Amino acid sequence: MQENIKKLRQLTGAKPRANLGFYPTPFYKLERLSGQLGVELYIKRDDFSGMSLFGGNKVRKLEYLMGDALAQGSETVVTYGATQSNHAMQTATACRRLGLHPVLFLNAYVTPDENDIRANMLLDRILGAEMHVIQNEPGETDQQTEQRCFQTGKEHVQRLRDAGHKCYDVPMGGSSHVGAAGFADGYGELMEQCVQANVRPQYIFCATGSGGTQAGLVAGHHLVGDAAQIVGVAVSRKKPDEYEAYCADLANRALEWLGSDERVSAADFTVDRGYYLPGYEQPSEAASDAIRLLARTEGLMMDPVYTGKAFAGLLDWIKQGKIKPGSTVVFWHTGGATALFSEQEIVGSVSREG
């Protein structure tokens, strides 16, 4: 397995490259919690990732993206998400680290108050990014607010480009080929710290969303050859099939990239979509229960759109017996926690005694 890990990150290592994290981010064992829930829990911190102190698994895939934007000569970077979004954040302290213009196009799933800007709104706005926000009309569904923020993203990408200026197109979370092979980078970096750690793990879980973090975990797993599954859980409602053969397709994609011969299927990817209700965004007990056990367990804190709702998953297949009493479980900690200090509609019922 060592000679793989080394094939690797040989390859990721070829990729032009943005330095913006702090890598390789902690690995550890959740000691108190692993004796309450009677498995081996470990935790991978990619909240840690940097580059400032709201980093998180996006700086993974931007590094990748940064770099390849820097290569082709690009002065402007765009891209997508809600007016909440991690990536849209990450992306503007990217841009404004390595001297680049941000646009965000931002769907209003909760529309913001100008008059109490918060969380990742705010920051976007102290980092002086270019922000479009696009407000859900009447008798229009998220999905169809959503396709036509993309839509007037990609007219004003076009006018730019017309304009003679090198913009480059980031898509929402971040997630194209490029930016999965941020991740099958970081499957390698955490598989080097379970073979120093002598950790074998059984099950990797993941918060997935628009798929990259997922897809470049499963292709640097495919690489690797280890025996772990990676479990991704849905933090917004995906189609049956359909979204296991798009991040198959997306991490099919980063390994040609990579120059690897190596391909992966549909089947490879385990989806589990039983934790995202009510929807994307909106708050679950579940996802409020299990942030609260870990912050007074181990100190830990996690977010109610992404992280919240995999660690729930991960309790409740521990709970439901599908992970065996001993089973050496790691949580990818993905990072979001900026979305406690949101709209008390995404922060729901989190804050409450007991």
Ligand SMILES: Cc1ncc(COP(=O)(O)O)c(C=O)c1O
Second form
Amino acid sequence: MQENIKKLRQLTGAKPRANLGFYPTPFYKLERLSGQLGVELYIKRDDFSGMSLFGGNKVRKLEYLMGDALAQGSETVVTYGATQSNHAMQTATACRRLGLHPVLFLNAYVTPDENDIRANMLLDRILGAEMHVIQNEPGETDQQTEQRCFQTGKEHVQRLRDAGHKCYDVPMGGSSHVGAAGFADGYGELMEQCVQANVRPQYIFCATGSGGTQAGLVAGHHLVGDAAQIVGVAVSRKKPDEYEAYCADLANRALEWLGSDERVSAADFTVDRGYYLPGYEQPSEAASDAIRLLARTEGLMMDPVYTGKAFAGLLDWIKQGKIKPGSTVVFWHTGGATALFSEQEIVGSVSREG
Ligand SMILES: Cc1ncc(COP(=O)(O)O)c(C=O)c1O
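Beyond the form predicted on its own, can we have the form predicted in complex with this ligand?
Entire complex below, previous chain first.
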């Protein structure tokens, strides 16, 4: 296995990479919660990735995305997301670090209050990102607004390119094959830590949204060939089978880009759709309970949109016996705790006493 980890990191190490985060991120056992839950529970702290105080999973992707942008001589970076997107904020941060101009097309699932701008949107403002907020129009579904947001952004990119600007277009969540490659590398990093600590994960849980994180992890896992099962807990509606196929394609394009002949299939993706309701950026009781449990047992902060729901999924797998007592489980903390300071509609009832 160690030889495979080395080969994986040689592949990722050969690609252009902007040095943005602090790696390896911490990896350790949650002793108190392990005792309480009856499993060996470890955590991978990508919320500690940097670049600023407000880190998260996007930094791994951005190291490769920005490396690619710089290699192509880009001066402007355009990306997409919700108004409270962690990815958009981290992209704006990366751009500022590298002297690039950040342009954000932000879809208002939750309408921001101009007199009380919060959380990631506040950080985007402080960073001076060029922000285009796309509001829902009467009669439009969230999906239609999202499509209009992409369309408007793409037209903007074309206009910039037509005017002779070198513009790098980053898809939502940074989930291109280049971004996903960052998580294949991240898998190698985790496995190096596991070897050193003599830990053999049977399950690795993460939140899955735009797919790049899980695609990269599955690609890395395939190259390393260890026995862990990677479980993505969906944070938004995903069409049956389609999402797994989309993630497999993303992973395979990442593998090809890295120069590997290995390929994965949709069957390599375990995606649990049981914990995102009532919907994206809409809080659930189970996520609020999970956030309070982690805070009160381990002093750890999760968020209501991604990690809270993913951790609620993990707790339920343990409760249902899908994870047997004594199993070794890693929770990949993907960041996002800025959402605790966002609009009440997103935060929900997490501050309730109980
Ligand atoms: C905190 C957090 N966790 C998890 C994810 C999901 O990652 P991915 O979009 O790569 O599936 C995101 C994506 O925005 C995120 O911000």
